[in-house]
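Have a look below at one chain only, the form predicted alone, in structure tokens format.
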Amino acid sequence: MTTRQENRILAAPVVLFLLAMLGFPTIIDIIYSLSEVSFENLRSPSFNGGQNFVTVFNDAEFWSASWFSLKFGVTTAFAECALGLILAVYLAPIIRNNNWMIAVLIMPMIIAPVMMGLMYRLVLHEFVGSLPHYLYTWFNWSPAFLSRENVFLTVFTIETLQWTPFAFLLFYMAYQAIPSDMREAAAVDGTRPWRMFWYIELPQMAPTIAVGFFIRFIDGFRVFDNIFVLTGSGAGGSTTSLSIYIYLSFFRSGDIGKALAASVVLFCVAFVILFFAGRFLRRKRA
């Protein structure tokens, strides 16, 4: 027997419980998404083409969501990943000696983004919010922070916050895991540590980097649960993601058939990105 027929053998029972629990339920939302169908007729559904993928794709709304989505995305995983960075390299030789300051440093990650969202709410309210109180009090000056117009920056600002955590013990293992021996030979060589950083420890670090900017992405694009409990949909739908938009199809208007259709189209969005990291980081090793 082959290592590789060995391998195929091993991974069987994963593969059989991801086809057992995500295979029947992608297989009805793929076959509600090509079908009319509500609340009235869920189990007898008429099929109806690709009608519902025309007016999702005929819908501003979903094209709104879509760019709020992928702003979204890229702006925070971006963030995250600069910040992450910048603290793993900056706070390494502190931590070493004080590991301590890990579980500290993490703790924003910890808090379901939920409860992250109601605090927020509660902190940033334009009337009953401590923050815009105090501003008032201390400057006369007191901002609509989830305003139409500062929405975007806020709900950035409280993600980033968040998950910048995540993005740091990724890097923070990255970078203790360099070998010291290409440091020490470096620094014999006079190499000033800038320099060190950008031509021997940031290309080790790259593989890593990749993939904590992919996975931060992915999870900017899809984000719901804090968004629509500190803002909802947002004033004029300034802060609708896909996800939400998915969310207020499905249960509000009842539209199940345009809601699976603009999940089938999230979900085809999200294997595609995940299909070109994974070649990427292939040809990265290689």
Given for the second form:
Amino acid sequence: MTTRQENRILAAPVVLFLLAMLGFPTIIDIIYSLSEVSFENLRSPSFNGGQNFVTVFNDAEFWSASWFSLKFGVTTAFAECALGLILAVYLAPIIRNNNWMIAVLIMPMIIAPVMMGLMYRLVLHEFVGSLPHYLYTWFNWSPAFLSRENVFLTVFTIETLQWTPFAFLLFYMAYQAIPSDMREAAAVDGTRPWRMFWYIELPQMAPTIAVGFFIRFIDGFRVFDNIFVLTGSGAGGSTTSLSIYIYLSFFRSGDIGKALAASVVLFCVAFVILFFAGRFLRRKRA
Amino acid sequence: MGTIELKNVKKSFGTTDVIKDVSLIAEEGEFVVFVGPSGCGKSTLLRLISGLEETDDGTIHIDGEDVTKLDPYDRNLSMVFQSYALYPHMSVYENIAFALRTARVPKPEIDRKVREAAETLKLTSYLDRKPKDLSGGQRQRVAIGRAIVREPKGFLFDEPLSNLDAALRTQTRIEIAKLHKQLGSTMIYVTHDQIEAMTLADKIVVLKDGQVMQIGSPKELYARPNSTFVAQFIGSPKMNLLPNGSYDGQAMQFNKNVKITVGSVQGKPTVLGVRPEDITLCDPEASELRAKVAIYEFHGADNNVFVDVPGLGNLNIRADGKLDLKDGQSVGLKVDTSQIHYFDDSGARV
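Can you return the structure of this protein in the form predicted together with the partner chain rather than the form predicted alone?
Every chain and every other molecule in the complex is listed next, the one we just looked at coming first.
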């Protein structure tokens, strides 16, 4: 048997697994997205051309959901990375001697996002929530956290509070990995702390920061569970992310063709972004 | 401009005293080498001077100004590290220019200085490369270039040649010596290699366990080591030490049968030191010291011979390379009595 054949045989199980678990759904996805289909005729969808895609692109809700996801992904990723970076650099000297602090700082990451949504639903509740209660007691005033105007800021804050520790952990590791003699050489050469950060430390951490931003963006862009539990689609669709839009079309409206057409669009966009991001990162490393 | 002075400097890490009361001075333009075995505190001493470590007690002065409490970036020194510590995201040019940009030197002047330094260090054709595309020797030259463009008050070298191979080490050593002549700046250089110390230094500081054992020019240390430690540390091969002797006014008596006639000596030495090149081999009958050749290594110009002296132990001798020796051969030893070093029981020079 040649090595080539051996390789094929050895790789076969995983290839079959991937074909079954990813390939099959993808093909069904594409077929359904091009068909007239509902829960009644799942087995015999009738081809209707690109009708579903036309519906999706003409749907104002699709565009507002996309805009929400994009805005949510970019702003949370940016805030998490900025806060994480500040924490990592600022706390590094303290944590170096108190390693247990890392465990405390990353605790929010341990909580399931659904639980996070539930928790805030309770905390922010207009009548029984602790936060409005104390705000009323102390200031005689409390904003409507989940109103159409404020809800984005609320979910943005919740997401940022939960996932900043992730960015912090990643950046702290990168910060620690900078060789100390490089800092020392720069210090002896007259480099003050601020310039040291911008010109020596930050460039060393740049690849990690890019990866961290990217991971957080993807995670924010596809957000579903914590927002869905907290506000559902939100007042007037104000918190309908793309994932929630697809979910609602599929399960609430039973509009399977439209939901899958939207998911195919999402897949294509994600693929293009991933492709260019990967190329960008590779070039940065080289 | 450029005197560096340490007054009663002390440093401890936890309960370990790493530097115990060190005082010394590096005069303007002097090349001072700190030498000593691993763990003697020589690198720590350099880090104290640079400000990378805080001094526990005592003061450090640069040009008379007390800099003990100053941060490293305010001391106006430059340091070259064993690991080079180049900035990997910058080109060679940017690496060398970085400190000048920090100091907000005008652009044309930066360019002139960087090219000048590159010329001196033969780096001109590598200016656009990143450090990872350079060899070890080139990287070390970039590190040196980075240090010299700033025209600092003093240069600190922390074992800069340890990561280079033997041939490159010799070559770079000569380049550093040339650079010192050319720049005329104060340099402090840390090494555990006594050959580097001997060849480069105007002044050698021998350290042991955080204390200065002796300070002097290479010649002084070689000719008049003040302790058995310095005597054995400086010089290669090591000086032979013959312990447990007693001086009877004429000769050093070691054993019933072994004595070395030395003439008149002041004090009461118990340890006799003699360098390998100050012993010559002769006919066994013509000498009061007889020995057998245990091992010899042929080095070309000379033979590195170990002989076994009954009742005394092994002695190392540097003999002519033209001599034809055999293992186990009986030889006589003739000691050049004018070159003998005497020490007492505590190891101090008599």
